[in-house]
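Below you'll find only one chain, the form predicted on its own, shown as structure tokens.
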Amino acid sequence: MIRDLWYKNAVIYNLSLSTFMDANGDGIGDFQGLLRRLDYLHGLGVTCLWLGPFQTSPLKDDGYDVADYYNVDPRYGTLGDFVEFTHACEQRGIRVIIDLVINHTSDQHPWFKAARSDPDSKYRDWYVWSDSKPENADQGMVFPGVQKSTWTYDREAKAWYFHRFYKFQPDLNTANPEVHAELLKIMGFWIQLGVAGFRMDAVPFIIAEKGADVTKPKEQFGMLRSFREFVQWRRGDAVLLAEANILPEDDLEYFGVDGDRCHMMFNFQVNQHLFYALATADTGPLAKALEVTKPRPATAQWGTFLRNHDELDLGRLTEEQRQAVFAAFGPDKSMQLYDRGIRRRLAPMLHADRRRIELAYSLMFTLPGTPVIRYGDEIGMGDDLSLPERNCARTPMQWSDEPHGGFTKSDEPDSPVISGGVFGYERINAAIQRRDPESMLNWTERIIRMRKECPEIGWGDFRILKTGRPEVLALRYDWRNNGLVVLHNLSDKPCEIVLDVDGHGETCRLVNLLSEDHSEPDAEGRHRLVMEAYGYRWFRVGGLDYLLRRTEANGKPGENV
């Protein structure tokens, strides 16, 4: 059972081939380049790679407009290169999950070309059409301010087609049994080539009813169970990681009350309140977000993250909270996107303050779930706000201070490398940081190693401890007779807290895992701790003999995993 739930204590690293390393010399990253950097990722401590789209595509939306689900875009390599890559990952103990973009295709996909050219084609019903423009065509856009409609008239088809995203991405009619069967075939194809699972893009839209008459879409959750059954039949330890920015009351619908739908979901609720906490030093709303997202099946898991390839979506915050985050991290309109989010990377959002960056990552690594890192954040990469929309945070990886940051030998990379200033590749790159023991890169490597040695965070139960200070968040984890306490001071001022860790008969000594700053309880069994500005602590409860005390099971029905 533990082997099948590998995702419970994994470290996931997200990257896009096009921006990681170019080995072919054409200015675009590729599988050969990624293959050559696997030892870097292995050394960092990564146990799972999440790859952005790499299938054949016109690349109007960074590959999320797929034109052939069964092939690799020639710019990135071949299917042979992909298999060589997954084999090399397996040799290093690294699993691979890939983006599964099945809500829509490119308008250049052969399916859509056949659908628009012939009303009698079997592919006509693979998409969503209307003879007239629906009344709600100006509602439900994913990219407000950039996207004007969810329906577009096609002159060749002489009909309107539905697209939740850009107009060059027509939605698939996922309720069509033939489409559903094809989607399973796509999953099976990539599993056969070594994939350990899928990050499912835009899951609520995949399972929602679609049509001109649909005003309040109803989710078809049976699809998720079908996907789950299929991938686990093909590969027992395969996972589905859902991108679903939903309300907490809907969480169990996506996980399944019996844990028979999605294995994992990104915790957008916690992510948004985490940034509010970082902006205001008020951990109250974050604590509430942790509590309301706590219920989940024993086999389910949250994916915790700071930044990803999209904008920082703040849509679940109140207007007052959202404005507070904008003021702290994206005060200029050029830093904001879609009237709801911030399009910056983490380091510039935190003003390159190493204390705050460490605090944010320490907090993310110790939140309930599995940590997901965005490429380049381990060295504190910046962004290029001159690039449109989300491309500003999708610039090439900065490997060295050589031309184009060591990303390519080409004179003109497809995407410009950040050069000059605080975040230019001349100052921020992996090579320089590798040689500096105190660099962000080496700190990240150490914190990843420590996180992997704390399975309580991924497997155990947690509770929020009282600190008496709104700026300090304290969490305790318990799993198999082992306890872990983590504290974070989100304020720019030091403070003292009094903490009762409730040791249940243990010595209650707190052993610091990151320094020699241990803590002994006072006569009443409480701990008095001084937290520096933006300080963080990882404590073992009792002592470092925890491995000798760890039991083989929790001793509670349903928790023996």
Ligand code: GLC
Contents of the next structure:
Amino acid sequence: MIRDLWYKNAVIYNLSLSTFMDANGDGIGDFQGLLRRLDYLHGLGVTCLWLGPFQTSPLKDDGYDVADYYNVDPRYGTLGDFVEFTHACEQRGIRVIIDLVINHTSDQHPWFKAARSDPDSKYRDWYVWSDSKPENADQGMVFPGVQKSTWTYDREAKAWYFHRFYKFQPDLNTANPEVHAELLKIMGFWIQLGVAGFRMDAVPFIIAEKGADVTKPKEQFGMLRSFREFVQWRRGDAVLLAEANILPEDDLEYFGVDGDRCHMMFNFQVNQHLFYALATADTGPLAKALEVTKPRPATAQWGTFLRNHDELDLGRLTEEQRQAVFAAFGPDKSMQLYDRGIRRRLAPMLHADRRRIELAYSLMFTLPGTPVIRYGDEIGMGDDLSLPERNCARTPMQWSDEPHGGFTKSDEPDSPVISGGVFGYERINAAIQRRDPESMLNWTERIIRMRKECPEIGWGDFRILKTGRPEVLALRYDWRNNGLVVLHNLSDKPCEIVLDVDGHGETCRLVNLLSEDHSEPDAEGRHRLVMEAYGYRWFRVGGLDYLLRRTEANGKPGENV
Ligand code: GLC
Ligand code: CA
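Could you output the structure for the form predicted together with alpha-D-glucopyranose (GLC), given that the previous block was the form predicted on its own?
Whole complex next, starting from this chain.
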């Protein structure tokens, strides 16, 4: 049924239309602008774009409040522009996935308007109502501190409606078969216009039972299978990439034991422990997070990431671990959000320290899964903490040192471009960095190129190797008779490690893929390596003849694995 597992070894780039490139000069990014920047993205080497929501919306939650699923918001362009865009991506071999926000609609969606104004409307039951205030109305908010409740009284409807998120985002009654059919229709529509899948927003909430009397909502996992079947029937290489910040013990429920539910999920477990490791130089909990998220069907894949458009959610760490990350990366209350996370971008969190930024990216790119990077991080963009909530990390892309960072010709960009200081567009922009071979942009381009040449990471099995030092994480990947060893020193001090890369009694040279610093084994087959502060190494086991040695099947030649 699956035609292509491209997502096992892709590089995904996340961007939002509104802040990428404004071609028509109204201060808001648009499809024309994005089209003009496609060659930039192609040159960077990313193989898949993930677009944040761009459908018609009042834009009260950056488009995660959809008022018409079958249209492009006029501020971004037209459906015609969208198809031009997917076509141009196809020409460049870039796949497009889009956000699918179906847990809720905007309260301005005609379905909700009909539902609230007429109890007999067929749309009434498309949402979740209660005649009286439910007992748990003040529980389960996703945005604590900003959102007051999960049920709001609607005067027009004379009833309470359920909203897991902000009150202008009424939850759809996803258990209603008519709603379910409509959701499939929405997916079919965008697939027909050229998308290769969906980043499914808020999956645990979509599949949760909803209602005033529901105290412990159960997940309806069958829904995931029906979404999966549908997208795959329509397009064999289409994927579902789920946003599901869940516990590892539930991973297989979301992937499906037989790999028949979500193709991909963001690895929130690893993400949070990765930041803990960056904060404390203790890689123990990260190693554990890698082990507990290891079991997955062969066709399933993790999406690995550092930062995204939301806050860095630290809710899965222990209180002590969370405080350690806050202390290192978000000590100020203004940097924290929703009692659980940090709202900053990566570069300011790491104090613009190039060594640490490279370390963080190198590590993320070599963790088991498919890397997902966020626009602007390739040039080390900063944040604007004067903007509310998550908007601080959603400022326009900084293209050049021209007015407004070359993002717009308008005098009034919808969201202000960061200007002045360490992260201002005058200093941090793509044009300057393109001319500098040592820039972050060119480093990112090179690391993406190398990552694509290491399909072992996307496809292979991994083992954590002993380094004897908690600050150094060593991973070994094996795939089709090839091995790869990656090392990361998360500490600000250099150290020496002794490494046994194997276990199979192989004694071989380690060839450094990023510099001339190769490593020869000692008589016992071990490697003695000095890692500098925040150092990282990507080694091939054996030699650079690995492509000649690569077998068509997994395992040793002759072995039928
Ligand atoms: C997801 C999105 C977030 C949005 C929310 C409501 O968590 O990532 O940006 O606000 O869903 O749709
Ligand atoms: Ca525009």
